[in-house]
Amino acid sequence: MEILFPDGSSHQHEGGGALKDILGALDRKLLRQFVAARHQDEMVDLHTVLPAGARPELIAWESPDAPLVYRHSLSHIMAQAVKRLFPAAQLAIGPATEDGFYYDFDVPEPFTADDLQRIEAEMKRIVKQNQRFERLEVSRQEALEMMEDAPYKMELLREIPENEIITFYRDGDFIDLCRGPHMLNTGQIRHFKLLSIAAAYWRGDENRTMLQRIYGTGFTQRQELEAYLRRLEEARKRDHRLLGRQLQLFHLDDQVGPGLVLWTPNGTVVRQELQTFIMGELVRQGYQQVVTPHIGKLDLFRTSGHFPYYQDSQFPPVIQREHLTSLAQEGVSCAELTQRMAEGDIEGFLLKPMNCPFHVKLYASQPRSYRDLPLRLAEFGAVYRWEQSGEIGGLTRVRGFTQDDAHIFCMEEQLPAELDGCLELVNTIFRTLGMQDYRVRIGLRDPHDSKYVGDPQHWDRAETVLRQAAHSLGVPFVEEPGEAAFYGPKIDFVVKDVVGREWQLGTIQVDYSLPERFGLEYTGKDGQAHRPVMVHRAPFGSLERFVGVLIEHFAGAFPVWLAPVQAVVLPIADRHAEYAGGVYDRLRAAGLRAALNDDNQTLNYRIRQAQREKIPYMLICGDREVEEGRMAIRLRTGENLEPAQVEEVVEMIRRQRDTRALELKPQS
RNA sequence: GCCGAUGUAGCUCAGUCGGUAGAGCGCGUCCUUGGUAAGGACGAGGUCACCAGUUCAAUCCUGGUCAUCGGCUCCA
């Protein structure tokens, strides 16, 4: 075999065998250096055993692949601990995660957090231990008679393919099932922290056994896992749910309801901005806006399709009131009720899930030619969806929410280019706002499902284009067959949070079902009647979940056109305050949002709270200042800028603004 | 929805092994008239989430409800 070390050498060796044996045979030092290897695009550890010919490529302990394979040790070191404290605990499973690993136990009672500084403190004493993992390869029958008391990793090992070869990894008293990559003992990684109990599902299935999960994260430096600590506090000091309250964004309230926001003045702000901006393009675009109402009769959502298969996730439907009481008379039951209403034998009103089923009437309220197409209908639209409670959360998750929605009605031939401009305005709001972080993902469909509606022509045709699409963004992209919606293909952009979750934002959805539901048609050149294609797009997706992703990534800390306040005028004395006053006016007449604090406080004090409410610009006018009319401006940044007129000043911020720079000081 | 934790002043939190509560910040008034992240004094502010139960007595114990947080699951 050949094996490949980073810097691109190589050692040649007569047949097969384990790395730690020839790495060992070789030199020594070499088992320090390298944690796995990496053989036919499968991480394999230096425990297992190679063929003749094969060509792994080292993976050394620096390397980004490195600490999956620690990480996963220490899971197991983790699992032994337990089983040494809890013996009664059974195991299910304990991978390696982006950013640290967990394990998922059934046992009898939950662990508590003093429970989690036992098995820590266990841990360390395995590590100190130092024990080696092996390895073991084992028959199906063998493995079964191992496992034999343990019926999550019966029921794993059950699922294995026969034609894989099973394996186990022991560490000193402990064995269990996993297919590794193990490092060669546990003494080769000493800094790790157990972080959270939570709870988890068996295989994610809810209607499987609730296990407790414990995850942690461990590093090879002692100062990576300090850093990575200190990250997650400043993370959570980012919160967009701390920073919504203490910049006073918005407010949930419990008599409101879970999942409702109510927008301040600072909040609202941020959002109309966002609006202003993306409505901009809108009208670049060719877009028109409507508005259309908050509820609408059920058998709109019937014929769209979403009541009754989406009900679980609407709010209950509005029935009249007379309707009512005489069903209640009639002593009808709530399930008798949900079936007639599912049927069409109740009428009744709707809180819109989506906005699609009146965009599609208006492009039903009159008739259509090719020549009016594509017909491109934006919204901002405000929807409900009964989300569970367990899910709701700041601005992330809620139930009711604003969707920048839009949808394109097009000629199959029209889609390539209303795609790309899709994308493009995507493109150009996350550039805009500095996002470069996110990712897209592309739901294909399953080629072996048949609940997928429209020619699957069309459909490969869209998926081409989407692709194709996503490909010109510039942007790490993957696919997930079976991941399109049963109506059309899609491209979701996802970004993370402050503290790693992934939430998806905007969505592009191209459609064949609800044209066909409504029964959509447009007279073509032909003077025949077509069905015309429909795009579903929200590059915010929901305002309210934009809003807190974009509190996160700015830290607060708006640019300037979105900044609630974006100048604060101090007068350092009681003598400024006239000429304060005549600043603050100026402002405030140039169409700017400023603010004047002559509260009776020092300076100093003032500034401070300026800088907490992370207003951009700090305009000081004392002595100096009246005298040669001017103004010292202190930036948020700390930063100081020439002393300047009014009228300089006004024309600096206005063209931050204007050109939503992210920059507060003018690049010259 | 499920598992666990939590709920005390506007905010962050302390406290009471059952005898109706405290700090800092913020807020108000006054003094101070200040030069780039906290000047000083005084004062107001709480049905200890809500509803039951146990008890002479519940913020504290028990049960339920609601909400928040960490996860799991779902998301047209």
The other form holds:
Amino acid sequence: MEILFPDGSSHQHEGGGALKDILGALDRKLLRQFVAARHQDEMVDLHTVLPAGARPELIAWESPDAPLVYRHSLSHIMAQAVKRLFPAAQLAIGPATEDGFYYDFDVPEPFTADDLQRIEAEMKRIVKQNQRFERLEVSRQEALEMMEDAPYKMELLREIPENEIITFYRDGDFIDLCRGPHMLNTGQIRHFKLLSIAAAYWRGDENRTMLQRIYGTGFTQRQELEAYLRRLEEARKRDHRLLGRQLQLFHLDDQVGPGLVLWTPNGTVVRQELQTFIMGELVRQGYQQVVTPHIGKLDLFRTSGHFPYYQDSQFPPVIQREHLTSLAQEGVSCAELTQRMAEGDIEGFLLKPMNCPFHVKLYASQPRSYRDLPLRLAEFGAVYRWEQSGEIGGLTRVRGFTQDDAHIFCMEEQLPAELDGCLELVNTIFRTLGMQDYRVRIGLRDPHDSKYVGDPQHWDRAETVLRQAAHSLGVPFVEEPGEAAFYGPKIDFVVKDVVGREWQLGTIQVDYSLPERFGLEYTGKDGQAHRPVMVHRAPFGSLERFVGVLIEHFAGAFPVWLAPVQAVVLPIADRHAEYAGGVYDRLRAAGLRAALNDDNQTLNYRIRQAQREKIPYMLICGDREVEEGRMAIRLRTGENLEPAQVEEVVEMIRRQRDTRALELKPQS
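Following the display of the form predicted together with the RNA, present the structure of the form predicted on its own.
Chain alone follows, minus partners and molecules.
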């Protein structure tokens, strides 16, 4: 065995063995330097017995891979603590995640916040006991006997392939079915925090048992844990669900339905401003606006492939009343009904999950020539997806949302230029909103997956042109096989917000399939019929999700052009009310969104109220301002600007609005 060290050196060991034994024999200090190894592209811990001829690469504590082992061990320790405190708890799964870990439990009563504190305290006791982790390889029969009273583990166990080694890990009196990797002992794990409790369905299936999920986080360094907890606290302050209520931006109501958003006047201002902004860019690029229905015939979506490819994420079809009555009289079961709909024997209607089939039919509504191309059709279209109830949250995961959707129909040779235009649009949006920390993800097909449709040569050309487009952006990008849409490859834009979280927002897709499915044609220069290529693009993606991310990005303090109220006029006393009213009228006449707060409250109270509402400018008038025809200017940050004449104030705010400036203070 050749053991490779991070500094490039290596150690030759005769035969196989467990890395902890080999390193311990070399120098026991090495056991404190390394946490795991990478062997044949898999991470293995120091407990794993490797064969002769292996070439493991050691992973040091400082490695980006080390936290995975650390957090996996933490999930094991948490399960051990829960079993100590709640012996009746059944264990489900407990993986490590990118920034933490979780474990799912089936317990008689839901966990409480007090339980969370008790579990964390018990975890600290287990850590202090410095229990050794032991890896156990067992036969299938032994494993079945060990798990006979653990139904969730038994289900997982039965899914392990016959040729795969079955492993358990034990520390102290606790043992768990687990493939690892784990640390050497519990004493190596010191910096962690339990965060929250949530409900989660077993295997993510809402038809199965509801479990209790405990989330936690852990870092190999205390400073990293403290920094992460500070970011979490900042994220809580920016939570768009809380700010949405505070700023009266949107409302969610169970009687209306989970995941269906009611936009208030304030929130509607934000939406409309975003739409106006992007519409200006679309007009400049030659797009034409269209409007399509919210519902369409089921056969339309059969032809497009959305039904049944995305059947599980769609609302159930609506069957025509007369047909439904006839089927009921025939005694057709629900299962038979579903089968006959999938096969096309039953017609109905579907709440649209996508806008693209409607745009395809608009293209096909009249003959097209090469002179008509590219044809760019845009729509702020509402679509509907059936998200599981446990996954719905605020604006970022909803069942009804608006896409800033557009579809470009073009000749193949026009494709690179059209993609450049799409990328320019995305860059303009991100630059204007100060969201320029992003990366690009290219979703490619998996050639071994049968879900992808169309000619492989078309796929090759589409993937090539997307790679070339991604290169032109000059930002990091990764390729992810298996992440393409069923009809074509795509570019996704993953934006990092000010708290460091990533959000998948805009997308661009190249599609040879739908034009083929619908038989789209155009007459070329040669007078012959040719097939156009289709580009799907949505820079915002879901407008609901985008607004949710924006609320958190700006912490509710929108730049002037997006702010529902751009300035509030505050008279100090009743004798200043008439002057304040005139200023308010002047702001409104200039097309600015202004408010007048002359309530019978102290000035300080009204200033605090305006700051809570995150209004960009507070314009204060007292005796001096009335006498001089000026306004005192206070920013929502608490900073005061120099007093200015009313017309100067109006012009300043209007200029901030028209230039879509991110900062409140005007440029000198």
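Residue numbers count along the first chain shown, from 1. Here, rigid core means the biggest group of C-alpha atoms that superpose within 1.5 Å across both forms. All of these numbers come straight from a predicted model, not from anything done at the bench.
Trainee: Inspect the rigid-core superposition and answer whether the C-alpha of S542 shifts by 2 angstroms or more between these two forms.
Mentor: For S542, whose C-alpha is compared between these two forms after core superposition, the shift is less than 2 Å.
Trainee: Once the core is aligned, please say if the CA of K29 is shifted by at least 2 angstroms between these two forms.
Mentor: Result for K29: yes, a 2 Å-plus shift.
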